[in-house]
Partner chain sequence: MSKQYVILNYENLEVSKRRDDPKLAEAYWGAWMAYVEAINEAGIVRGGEGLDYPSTATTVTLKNGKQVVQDGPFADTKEQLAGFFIIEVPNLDVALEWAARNPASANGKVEVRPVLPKPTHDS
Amino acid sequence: MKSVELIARGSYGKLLAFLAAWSGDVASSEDALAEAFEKALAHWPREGVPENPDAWLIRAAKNRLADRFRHLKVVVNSEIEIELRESERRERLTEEAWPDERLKLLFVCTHPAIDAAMHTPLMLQTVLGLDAKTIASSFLVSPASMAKRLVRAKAKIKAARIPFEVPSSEKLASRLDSVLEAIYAAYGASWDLFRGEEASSRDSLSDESLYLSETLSQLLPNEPEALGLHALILFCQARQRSRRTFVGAYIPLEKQDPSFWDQRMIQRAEGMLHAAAALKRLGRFQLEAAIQSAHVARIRNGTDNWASVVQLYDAVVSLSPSAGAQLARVSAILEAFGAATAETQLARLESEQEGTLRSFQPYWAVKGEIQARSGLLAEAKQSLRTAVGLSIDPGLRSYLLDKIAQLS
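Taking the form predicted together with the partner chain, give the structure of this chain alone.
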């Protein structure tokens, strides 16, 4: 039945967040909510969709949870009875009786007590309702072990009583970072992986990350980095259709056709970035969004602004010196100041973290590009071949192979 699915898609995170915040138990809340949706599938087609479907689902799920708690005798019975009667009364009173607890759930999923590698998967499952199999594919992990890790993380939330609350203002900045990182990682996973026949699941993951960043920017309108992240994802999403040809071949940034861009999304992104800047607290995601804005301006107007892109990357790297950001900076230096300067910068990076770079595809792609522009064709070919060997994306692989062929 269509309406149940639509409601599930729109409300899942909100309903689960509410139940989990109420019970402190994510896993049981998930089970109870799943049962409530099943019940809805059985009842609604016969009896019609209730006037307030969310409230109906919450009540059904709460009853299931209460049954479970009564059975386990873990919570004082009378407390639950009062709460249940209370929620029924509230539900009759008003449509919007359910506070949005998704923000609290996001902070729970990215709590420092939980393995950082599980922040994003946990968030995707609880807030967005994605199944373990889809999440596992996005992160190149076996579905069985992803499911196990999710169960373990949820058990930890319950056992350690990780609080369902928005951190106090002095802790908010550092805790918010983890939330932003997790959403950005979800978006990154949707980009990094090319899944030929499953392209739709990639699209859905990028849509979901966009939706999460939008939600977060609405829930925290005074946090510039939340707005910055939303602007960044909007910029990237707006250019999505210009990144590939119809047959999936890779198109590099400078060759992208602006007429394929989503102009409304770009406008929204620029607006978001302005709003963030007005709050006068610069951060990594605002800088990354500003870089995207610079790319858009350059390709649209044909003005060379690589020097300012380098400046923005300098700031990004000083805030968060990831290998990806460092290499993007070197790449911008190559465009702005030429191969010799880029070579020096790359050599410095190599001496700092040689071990991690060796299996990092972007490193070999950037190195090959610098060597090619320095006229070191044989070396360039060898680096680009290593980049091909480390590529997961067949479109990128054939793009690099073509480039190698052109060097001959």
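Please show me the structure of the same protein in the form predicted alone, now that we have looked at it in the form predicted together with the partner chain.
Next up is only this chain, free of partner chains and other molecules.
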């Protein structure tokens, strides 16, 4: 039933966060919510979609959790007992009856008791609803292995009795970076969802990431990196409609039409970036947002500011030398200083990474562009064909194939 699918995509994280905070058991809450969706699939086609479908699902899931608690005889907290009776007594819940607990769940997922390598995957699944297969593809592990790790992480939350709360200010700093990284990873994952049938999933995930970054920036107005992340996602989200044609073809930044950009969102991003800068504690997400601001200014005004973009990427790489950031830096060097300098930088990166880039699609795309501008057309076509083979996005594959055809 389409309405159940749409609600699952749009509300899963919010519903699960509330249930997990209420019960203290992420895994059981996931099971109960899954059963609530199954129940909706059985009842809604006959009875119609309820006026407040999220509240209907919450009530069904809480009843299932209540049954499980009683069966296991683990309900010892009087407040939970009262809430169980109250949830049964009410025929309907209003949306105001259950708060949005996603931010608390973010900090639960990044608790020091949980393996740091699982912070982002756990958040992607529990808060944003991605399945283990999708998460595994981003972390270069098998879906089965990722599923096992996620199960262990959720069991750790229950066993360690990790509280569902935003940590105190003295503990916040040590966990904030993990939360920011997880939100940004979720936003990046939203652009791996590209096909038409997954458009609503993609939009829901990007909107959720934007919401979480905004909530965090409001909660922590004196944390410049929280403001920087929100500015970064605002800049990217403002160009959402200009990234693709109506048929889904990829449009590179240089060819996007600024009239499709959300100007108010860009203004909010600039204001957020300036507020972060005023706090005088520079960090990675502020730099990433500054790069997006520079791109916006270049395309709006027709100015050549690539040398400034390279300097910003130098700073990003010094703080967070990920393969993606380093390849973006090489791409900016290509625009600022030409193919010969970019080729030298790419060769150095290849030596440092010791072959790990060969399965990374952006590496082949950047390499092919450098070779093309160096006049090595046969090599460029081969690199771009490899990039095509590593691309799962039909629109991006089509764009790269067009570039190969132009080289011919």
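Numbering follows the first chain given and starts at 1. Everything numeric here is computed off the predicted structure, so don't read it as measured data. Heads up, when I say rigid core I mean the largest set of C-alphas that superpose within 1.5 Å between the two forms.
With the core held fixed, the Cα of residue 121 is displaced between these two forms by 2 Å or more.
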